[in-house]
Amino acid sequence: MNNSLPIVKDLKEKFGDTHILEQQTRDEFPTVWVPAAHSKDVLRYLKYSIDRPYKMLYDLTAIDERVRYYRDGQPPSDCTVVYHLLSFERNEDIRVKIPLRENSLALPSIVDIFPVANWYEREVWDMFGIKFDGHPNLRRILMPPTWKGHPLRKDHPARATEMGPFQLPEEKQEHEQRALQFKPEEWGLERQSEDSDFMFLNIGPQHPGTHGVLRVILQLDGEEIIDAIPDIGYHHRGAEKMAERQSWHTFIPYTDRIDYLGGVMNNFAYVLAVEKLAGIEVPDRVKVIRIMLSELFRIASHLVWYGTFAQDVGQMSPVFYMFTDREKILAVIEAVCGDRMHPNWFRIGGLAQDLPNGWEKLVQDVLDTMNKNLNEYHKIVMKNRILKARTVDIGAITLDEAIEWGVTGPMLRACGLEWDFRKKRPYSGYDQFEFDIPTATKGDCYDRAVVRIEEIRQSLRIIEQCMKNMPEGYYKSDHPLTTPPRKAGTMKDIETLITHFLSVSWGPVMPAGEAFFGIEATKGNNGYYLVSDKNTISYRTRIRTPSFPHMQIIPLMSNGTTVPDLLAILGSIDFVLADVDR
């Protein structure tokens, strides 16, 4: 239980029982409530002073508590700010919650402690209207600068039908256009130095090198990048707001659209979080099938990155070869799931259906093709001297910088840290598989490529083990909250039929509580933090994506390089804008 963990005792000894209130959670994370006046001291202590410190700010979000019913003795709060910290040395998380009242929605900024908090605090201000005193530039980040209100507050409309008709008169359009104009002074940038005038260049939001609707404003001295300002939000669709209007079950297809190259990998983190909330254990067959499909999507996603990364630095042929291989994988996905990119195939407590007849041959064909082709791709891409010249020692970050800026996944491992949720916190039976965690040392564009390519090989190893050791059994748990529930018995007695009908139409009622589950997704650590108010829909769904913090590190990686280097850096990050903006 939470109260047996040393970290909670340590905090109580340091700050006193009156300032540290413990909360029990479904995920059994150590969770403490701290008064706003002591929030910064506690966070600073956890990062700098405690033994085996919590060096990474893994996530930062908020909850509008005003209409929540089941609070389980938690402190009075109209809005709660939630800090999620990660200690690599402990392999442990801690959740720090700060209660705020409606007439005092403000906290001190922690950007001076965790630089990655910059964007997270802007997001909380944007979505909830909570101010962070001392923030260097507290402004909207996902919504347009002219937006009225804060969308994740419970009193903000969730659908267009709850608002008036949209109108765009000429005066309003001109106002919107002016609001989008970049003013360097607002970002603390100079227009000139002692001996030259700086140029400001827009890259995007419509540019092939940005891989989507991303805008990067560059401050240039000739060809050299002096500073870079990423501008995101063009792809924001309100996924977390949608979760408040969908049942636990019907939200699953929406997760597919987050990292739209990750397919079932999006379902994976979400259903594991719901299953943690509900206490559902799934059969071994479900675990292995989930792993096999997820690793197929990891390869498919990495192939898109591999081909476009080569294309970003001038190679044309690789993208066609690798998309051809990706088509073979998507054909397997289509045969198993019925769809290719958005399969919506994982379910709460299991899968939509069992594997079809003949799946083994389809998977074996992919294994045979990929193992042979990867060697060819290595010759034409990774050994190419032009690609090496464009990527070696470009966009390098140290391990300390990566942790400071919330970097996870292949980008973190390229800095030398062997950290992978599949090994460090095995889920769905990953501890039963033999595979290695590839790492590199320089943390530059080339090393990030090396790590991802070796990850493809390791995923092939995992898939082969899945195929050879597929357990027998059913594809769904018999837990009463499994969704949709098993249909057996529905035509035999009216009680079972009614239960089945309600579970499918309204969805299951999840127990009150909170749970987080994170997985090793295609681009880094992806996780869902769920708050249930004992209802058929989520009270709060927080989607922690890897691409959001990765975008924030662009200035650090690109300052001092040139414009062509920026395109190589963007390609090496492997981001998806829907994963950034949600």
Contents of the next structure:
Amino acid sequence: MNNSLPIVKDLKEKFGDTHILEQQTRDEFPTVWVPAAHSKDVLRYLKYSIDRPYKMLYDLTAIDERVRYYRDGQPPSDCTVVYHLLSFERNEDIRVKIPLRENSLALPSIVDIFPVANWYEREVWDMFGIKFDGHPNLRRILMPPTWKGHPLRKDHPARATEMGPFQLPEEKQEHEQRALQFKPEEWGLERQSEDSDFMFLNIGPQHPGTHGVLRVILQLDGEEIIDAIPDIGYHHRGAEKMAERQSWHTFIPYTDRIDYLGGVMNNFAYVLAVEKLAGIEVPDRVKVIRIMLSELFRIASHLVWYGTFAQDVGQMSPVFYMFTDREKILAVIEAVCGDRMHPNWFRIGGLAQDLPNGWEKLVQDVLDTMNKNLNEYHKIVMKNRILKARTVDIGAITLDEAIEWGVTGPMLRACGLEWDFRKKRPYSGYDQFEFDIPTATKGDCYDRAVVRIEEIRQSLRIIEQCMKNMPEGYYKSDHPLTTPPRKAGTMKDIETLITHFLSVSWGPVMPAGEAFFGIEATKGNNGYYLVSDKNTISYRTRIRTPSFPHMQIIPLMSNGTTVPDLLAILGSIDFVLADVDR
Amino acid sequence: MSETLQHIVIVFGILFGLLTLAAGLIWIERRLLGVWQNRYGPNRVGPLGIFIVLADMIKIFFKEDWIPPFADKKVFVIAPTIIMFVVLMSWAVVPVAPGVVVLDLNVGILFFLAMSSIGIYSTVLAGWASNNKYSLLGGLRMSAQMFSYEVFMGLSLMGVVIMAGSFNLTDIVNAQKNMWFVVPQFLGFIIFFIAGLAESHRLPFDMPEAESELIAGFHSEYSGMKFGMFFVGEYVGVTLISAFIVTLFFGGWHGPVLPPFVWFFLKMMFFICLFVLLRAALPRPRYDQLLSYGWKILLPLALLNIVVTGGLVLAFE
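Having seen the form predicted on its own, could you now give me the structure of the form predicted in complex with its partner chain?
Following is the full complex, with the preceding chain placed first.
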């Protein structure tokens, strides 16, 4: 056992050997088991008392362990709550696991330590039925309030066909409709103040300004926002549950649909996590192609944001220009992947195919037009004084707030922290590329825009380097777990044939263990936390998406502003509802 | 031809021409927006897609004429008729060519200002009667916007009135025979243009509708022909403001070679296209920014304009 991790030693010294149990994981993150009684103390210690603290609650989730087979060296647990903390000073993560038994599924809430835990704890309650004592508003967040059961438990059916035919008798219908009625008190909203009655306005779930099925409940005094409460879950499709039915390989297309503007960027995080689990090293060509495609998608996604952001503050035309440009990028993506928005193109240990002949010309086309057009867009959008008046100093958050609330990606960089996984933890060979991390200082809507636009330019730089230095080689790794595996040797020796046959018909069997991989996706840090029970399917797949915590800070950014400001703020966050709800 | 008959021809000629133009604007605006946005716009129905106007008309006429059960029915129905009535009435005082005017009022400008004040009721009542929160916000924004822009819209015209020495629009056009008022009254023109833009509540001053914020603002609940009246009313409003800009600042029908009517039309079309271009180009300010811009910048400027113009006119007389 590798006991040399200083942070684990530190914890053991502080809380005693008996309370801290270390676990080895494939991603080599320090992972410690802490009894429920000490969970809060440990987290508080990690955030406040330790030197170079873990300031961000990066993720909070749970694992239903009841039918897991391979868990040697782990304390007995029916349901494990997993806290994932991130320290920017250390550039390190730590995972804190709390074992819980079936008859006492409860933990103290940590909302007072990490405010971002609010929604995460609600999600864990919703999905696993674990109670968090002291939580201010522990109600379902993704599932409808009338839902029976907790979907991510292993005993909850994964398919509608397992649940019997759907019926809607009159009492049930009335019950459901009553549950839909809006009662301000349930959301902790006052109906009136001393001198005015408030108006409650539903922005969404169907509204042109919310970019999808998001509902924001506004408590208004005139047009001033007293409180804004985002209500999510309308786009929830149970991606994490689906992962427990799909083979490692067949889950890839589902990842495309998480951040549907990010395309291969979703494949990227998932495939890298699986490769870490399996210990696959991919050839250089694969790495560079993956980077090139990801950066193309980053630009495409940022262009959608750029256009709709301008549209949200009332500028009508830019969205057409941006979409025209995005169309060019999608043409490259279509030529390479065969599909536009949901390319489903990365594979475990490689890619679906090699690049098509003549791809350089298409990519060069994009580079030429984009470099030219970006300057023009800067003139018509970013330099416009009305747009500046609408976005400068609107929806500003400080760096501390951003870290406190789990903000990542361009929004974090707009607050002044130069934090980008591509630089800080270079994956897939990003360290071989020359590019800068754009930052800004104020953290308002305008600065977020500035950061994203500069990111487009940096992505163009990366793509250009990819194009000029594309390595030769095969588009798949030789590792036996590569899916689909290479066929070359199958007709020559029986071992390869058997592995190939099993891997293609059943799907690969990943070694037991746990691995997390986070990448710098279009909207922030996207990560997959995979638990393998040495099977053809994942035991538990946790998808850490950037938009989920971003959604939670809407009240922080918009309280005290007005309705038009809210729309500018929503536009500046750059979220995708599927990325929020999964 | 007897005088009465001639008058009737003028009345119906202008009315017909105006409504045709307003309907045609559906096509003009969408094609122009298309040009400026790297796309085609409607180009399928008829030559260059011009029959899209007919298609739109048919659609609007045959849509279900629905009044929401929660709405205040009478007011809900009356509201869209007000805007149509008001913009058409305002057109009555516009001289299109020498002698071609429906009503040669000696208080033409005042009549126009009065009518546009009444026009506010249309949107405010529509917003109120719809009994919808988005409509209500739209209606509120509209009233605030109109009340503040009304003030210096009137004031911005006083410079012209001082120079022409008349409220009568025909006299004003005649006074510009040698020099268009846009030259001495450039400030007045700019202020009137902005105020007119706000009056016709089009982007960048479309806060009452503000698609990305308020869905469709005050007319969210309207459909069919009642929506059509707001729609056409807006276009007639655009032609009206353009016509007034031409009449007051750009010499009305005056111009060399071409007949007066053509000059008037060309100048008016220029401003209509400018309205469309502004819509394509600019984002929307926040309504409080709009109001403070009006009260803090435009109003003092309009007052300054009156003082300077009045002073100069007095000094030179």
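Positions refer to the first chain, counted from 1. Rigid core here is just the name for the largest C-alpha set that superposes within 1.5 Å across the two forms. Only a predicted model underlies this, so the values are computations on that prediction, with no experimental measurement involved.
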| said: For residue 172, does the CA position differ by 2 Å or more between these two forms when the superposition is done on the rigid core? | reply: yes
